[in-house]
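The chain below stands alone, shown as structure tokens; this is the form predicted on its own.
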Amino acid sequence: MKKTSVNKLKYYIFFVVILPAIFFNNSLSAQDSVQLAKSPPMGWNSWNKFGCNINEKIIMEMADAMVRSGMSKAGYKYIVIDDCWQGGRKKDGEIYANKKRFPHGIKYLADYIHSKGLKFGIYSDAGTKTCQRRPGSRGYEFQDARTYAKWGVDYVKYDWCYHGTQNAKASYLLMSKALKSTGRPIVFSICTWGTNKPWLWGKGIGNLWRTTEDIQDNWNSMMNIVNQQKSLYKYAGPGHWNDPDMLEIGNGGMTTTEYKSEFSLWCMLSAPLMAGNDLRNMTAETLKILTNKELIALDQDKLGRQAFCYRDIGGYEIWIKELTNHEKAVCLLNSSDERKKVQVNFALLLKASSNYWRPDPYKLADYRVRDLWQHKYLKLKKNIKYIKLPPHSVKVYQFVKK
């Protein structure tokens, strides 16, 4: 056969075999991601309150409280362990999980998960190692995917550390193909902590991504997070979400007014809910905090919008997110120091749009105003009223159809 003849032969396989094929492969990808979190997930991580001093008396104590809190029942489902849980590698490259800490092995411990009516969870690398210097999966992430699903693993957080030179994108997406090469379903956690701007290119890979440095337990960390959020609600939506981090809600470094901000604000941004305190001693304010169904109502809105941020005056800041059903919702949030009365009027705040060129054309007398952390209706005389908020406090009010 001629070289010319040849050539044609392998561009009409590429053309009309291989390149449909991939394309349909990446359709089917990303309707199963919107199907595997249609709504910001909801859990709990080891990290935050417990680092790498993990092991399996604790994560099912946490399978158990979650359930007796009551907070499953408000939607929390994802126990995942964070990093420290690995032991090493077989001869074979098989990972397994530090036998000390793990004694009956990670399937052992997911089938309990999963007995409570929940579902697990857990932690990995793009790298060679993990950022506490485990073994990571680079190299073995089919390996690894395999092994995972064997377990019943329902959730994957894959991090950034001791990556080298690889290319953030092509890394992620061999583990998402991987993942998604063994059949189970399994939301895929995308953590580079906002560098490589995974909002660009995360969507049908993973079903969420770390928009920003690991938060702190303080309020300064906190409120930095948000400020950077406010250009990235336009990459947000069903199956794929911006994470700003874990909540650190119950864990001693905020008041429980800043605390209340801050689920406030994860709510309004439609943030993965993943508790980060240490759930079998919560203190009746913060499980209040956590349950406060109204804000959930926010977060797992079926529309998916990520709130925007409409005004930023002097440490006054009002935040907006568009739910279904023509509704709305409002955040106002007191970011400095100093307590604040400040003029709202609410039939404004109505009307105000993500497209700041085209107002919405809804009229405040086909609606009431709700505020979720008071759970009840405002008694609104005229369209305008003064709300007193102290310092690093918010308030949270939705627009209800009458």
Ligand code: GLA
The other form holds:
Amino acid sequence: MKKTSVNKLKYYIFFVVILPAIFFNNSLSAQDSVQLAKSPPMGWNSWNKFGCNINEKIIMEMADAMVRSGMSKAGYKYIVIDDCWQGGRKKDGEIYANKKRFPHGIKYLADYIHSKGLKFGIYSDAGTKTCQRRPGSRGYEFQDARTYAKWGVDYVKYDWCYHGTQNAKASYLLMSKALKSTGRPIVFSICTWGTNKPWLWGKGIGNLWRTTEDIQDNWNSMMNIVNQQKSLYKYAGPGHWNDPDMLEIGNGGMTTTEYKSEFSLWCMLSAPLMAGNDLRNMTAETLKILTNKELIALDQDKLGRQAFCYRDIGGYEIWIKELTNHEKAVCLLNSSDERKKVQVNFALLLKASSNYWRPDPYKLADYRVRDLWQHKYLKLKKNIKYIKLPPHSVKVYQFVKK
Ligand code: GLA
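Moving on from the form predicted on its own, please list the structure of the form predicted in complex with the ligand.
So here's everything in the complex, that chain up top.
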């Protein structure tokens, strides 16, 4: 080819192919995707309480209750419909909702939720079917993403049932690309229950990933999940969070003390806070736990550091979370069935860092210690204090700079 025609071709490629691609590409960038979940997402999900027994009325009432109860003010904003909303696919492949349960369709619901100032989430599966054998998104990824965007979906939870021989990373990357290509900001929640170690590949693909099997509304299940978070603190950060599953607070299987522990641990772990109870008729106690502002502030802290387990002395655990402004939070957990009286050295805990060999050079004299359930500063006479911990209870303290 002559030199002039090579140059012409270069100009052609630049002006006709590259420039328009830059200007007219409305797909979401990696940076936009981080912004979407700079702090762990907060909301409500239908699964823990309702399973497949969902319908339009329940979801709309839940949105009303989210606002009326003050939860939305406290930071909860996503209303997510989990499995079983699907009806089938039209001839052209477009997914539609179960007509009996959602007679007005999903767009109607999304509009209603948006009119309340909330955001709307939906559920699908990377395989051919969802876990409850409804149509999965396999082979329909781009079409489903377009449909969700058209409906006004802001959050997609994507499950891992009926995946056959699919590769996990490739399957989630495909849906991530499909969602981003719609140009609509959509939080993407990876749900492989910790199989295939999503914390090793999920950053940049999704905004959160489940780390374990499903939670059950009892102490052992909850603690089993907490124990599996111990090695994962380094993988969480702004835009990409470990997800120890939805909350069970208010569902009745645990005591108030245990639910307070669940909430404290989730906030220490920078976990997504997805309530899983019936918001329409929760007790004052449940609401008080779910809207503890000081704990929510820990969860949402801008540094985005998940707590690490500093000590586990069989039945007594100390978790530490680094916060912005060189502050720290400490959670003392009595995971045993007996009462405990523990000796706590606050000066030492303030110095504790995730690197055992390199303690932080902070001095207790520069801080006050705040009890985040009592909402009071401690009157510390010495560095050391004896603290009583009933079975399955926690104490959460924050070192606040003077
Ligand atoms: C899986 C998920 C749950 C829920 C159900 C729905 O078990 O882990 O959170 O979404 O599927 O079928």
